[in-house]
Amino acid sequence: MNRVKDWKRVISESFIWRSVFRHGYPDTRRNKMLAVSTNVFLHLHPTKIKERAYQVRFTWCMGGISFFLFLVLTVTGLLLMFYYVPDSRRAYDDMKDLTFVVPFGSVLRNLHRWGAHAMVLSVIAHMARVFYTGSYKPPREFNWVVGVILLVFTLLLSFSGYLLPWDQLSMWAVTVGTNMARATPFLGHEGPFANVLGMAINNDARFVLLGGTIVSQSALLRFYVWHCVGFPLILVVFLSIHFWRIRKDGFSGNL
């Protein structure tokens, strides 16, 4: 036992250990706060939170659950990318292979699918909790706006992933969804004031979304890139801002 303690002391007092963990074991209030404020991950969170702020009846745990589901979707999405090719000639077959050929492929795909549905619901529930507990009030009004942006990109992630199975349900759902862009004011060729910017069927908002005038290979590739790269990167940026503002503005349960 003494030898184990000696080894622990040697390791904890070594140059390498102290270069990584600069404040030792956080057994004091000061060290605990320093450990949080100097950690690359933990420093985005408040250094002190009141005990009642952890109560489930106040937070519903929806913020943490939403972030956890985002991590699950990131991991499962990366694994799905090994078996999926955004090619209109084989995308549907890849989905079938994931369901019936790839070991545990059905589990992986359903984890991603149901995780996406759950994330949409949890983000909405989180925003409802923030609203009904008045946590959006000053000084957190800016973070409320960031939260609304996160909700928008959560919905965009869900919508952009809808086309990837390349079946009849997804193709016609995206067709209907993108057709709404045709009626966008100024930006849609069938919307109000379209003539002001010279919008036509081959240069309006719907054309930009699909990369053409119909749902085809170009649309599949664009939705794939946005779903796997574009929207997740933007979401990570706003998530970081969201966490940082929680630290700067104070956790709502502390008031």
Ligand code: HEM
The other form holds:
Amino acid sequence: MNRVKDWKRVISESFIWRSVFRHGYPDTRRNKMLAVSTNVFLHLHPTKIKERAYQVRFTWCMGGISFFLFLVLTVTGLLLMFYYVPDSRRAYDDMKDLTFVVPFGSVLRNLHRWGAHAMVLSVIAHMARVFYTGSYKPPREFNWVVGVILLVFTLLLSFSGYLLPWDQLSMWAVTVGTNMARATPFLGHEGPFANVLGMAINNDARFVLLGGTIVSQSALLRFYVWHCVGFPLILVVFLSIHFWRIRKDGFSGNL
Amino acid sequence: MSEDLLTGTKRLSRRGFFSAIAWGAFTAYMLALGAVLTRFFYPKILYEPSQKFRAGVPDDYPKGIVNESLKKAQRVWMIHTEKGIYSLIAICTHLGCTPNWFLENNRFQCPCHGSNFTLEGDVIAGPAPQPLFRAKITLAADGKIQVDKAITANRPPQRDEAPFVLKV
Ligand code: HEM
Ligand code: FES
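Return the structure block for the form predicted together with the ligand; the form predicted on its own was the one displayed.
Next comes the full complex, this chain leading.
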């Protein structure tokens, strides 16, 4: 018995152990604060908040749920990438494999799909909450601006992901969606002032988005890369700014 | 810029000079990078049907008929009217669906949101905001019709003149 205790002491007093567990059990006030402030994930949150801040009535926790859904989508999306190939000849078959053949593939796909819908909704609800509680007012105007960018990239993620199943719904949704770019002033070949810069179907804004004049292989690859790497990376950058600003500006509504 | 305290004249300090050079170089680099990235996103080779294609000879298109033989491959109708032959692009100007030709109604109708177009391509019903487009159409040296969908017009008088109508 004593030997076990000795070993426990030797281990828990070793340099390695103490370099990982940098404070004692969070049973004292000091250790509780340290547990939060010395941990990179936990320190996003203040070490102390007022009791009122727990009130879901004020924030609806919609920002937090949006972030949680983003994490869910990142994990499920990463797993989907192991079976999905962005090749126009096989993308649709891969989707069917994911649904019917891959173990738990259908759960994964549905998590990703419902998560995506839920994220769009929760981001919009979060924005509405910030608006109705007046939390966009000084000094938080900058964070509102960052929030608008986050909304845009959430929608872009949703739109770019929509093409990937490569079924009729995807094809026509993205055909219609990218056709809007035809009407861009100056940069779209059917928009106002298209002639000023000599825009045509094979050199305008839509052409750059699709990498061609029709929704085909190059469009699928471009949307895939934006969806899986480009947009999530940009979103993470702006999320970091968003969270950092929340800490710097403080919570609104006397929380 | 720094101010000479004795004379009060402004002059470019050494630090200001180097800072201007550094910022200038940085700006030039960023602009060039922007240009490079923009160019990068323009593919040089397209693995899709060319915008330019041969469309047979004028005799293939008798007067008064909407020819649909190229619709599937090239998404155009070849139409021969009093004014000549024109190649009407089968992309609805509303949101890009493919309208169909209905001989009995003498109009094009889009299945998506119900836009209707005349033989000329003008909108007579539905949400489409502008007429259908016509592609550039010319006669090549070998007597074949050459169509280029990258060059288009959809309003008179432009669309009723060469190169958007082939007089025969
Ligand atoms: C790092 C984050 C993400 C990765 C790696 C990722 C990856 C993928 C992959 C590989 C697919 C194709 C398979 C499939 O359709 O199920 C996909 C689909 C999709 N993604 Fe994402 N995704 C991410 C985040 C998001 C976010 C934030 C949204 C929207 C808010 C979103 C919306 C969609 C939608 C709507 C689909 C189509 C789903 C379906 O039809 O089943 N994704 N994603
Ligand atoms: S796309 Fe033709 S009417 Fe809407």
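Note that the coordinates shown come from a computational prediction; the quantities given were computed from them, not determined experimentally. Positions refer to the first chain, counted from 1. Just so we're on the same page, rigid core means the largest C-alpha set that superposes within 1.5 Å between forms.
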Report task. Verify the C-alpha shift of Ser240 between the two forms: is it 2 Å or more after superposing the core? Result -> no
Query raised in the report: After superposition on the rigid core, does the Cα atom of Thr213 shift by at least 2 Å between the two forms?
Result: no
Report task. With both forms fitted on the core, give yes or no for whether the Cα of Met33 moves by 2 angstroms or more between the two forms. Result -> yes
Query raised in the report: With both forms put on the same core, how far apart in Å are the CA positions of Ile16 between the two forms?
Result: 4.0
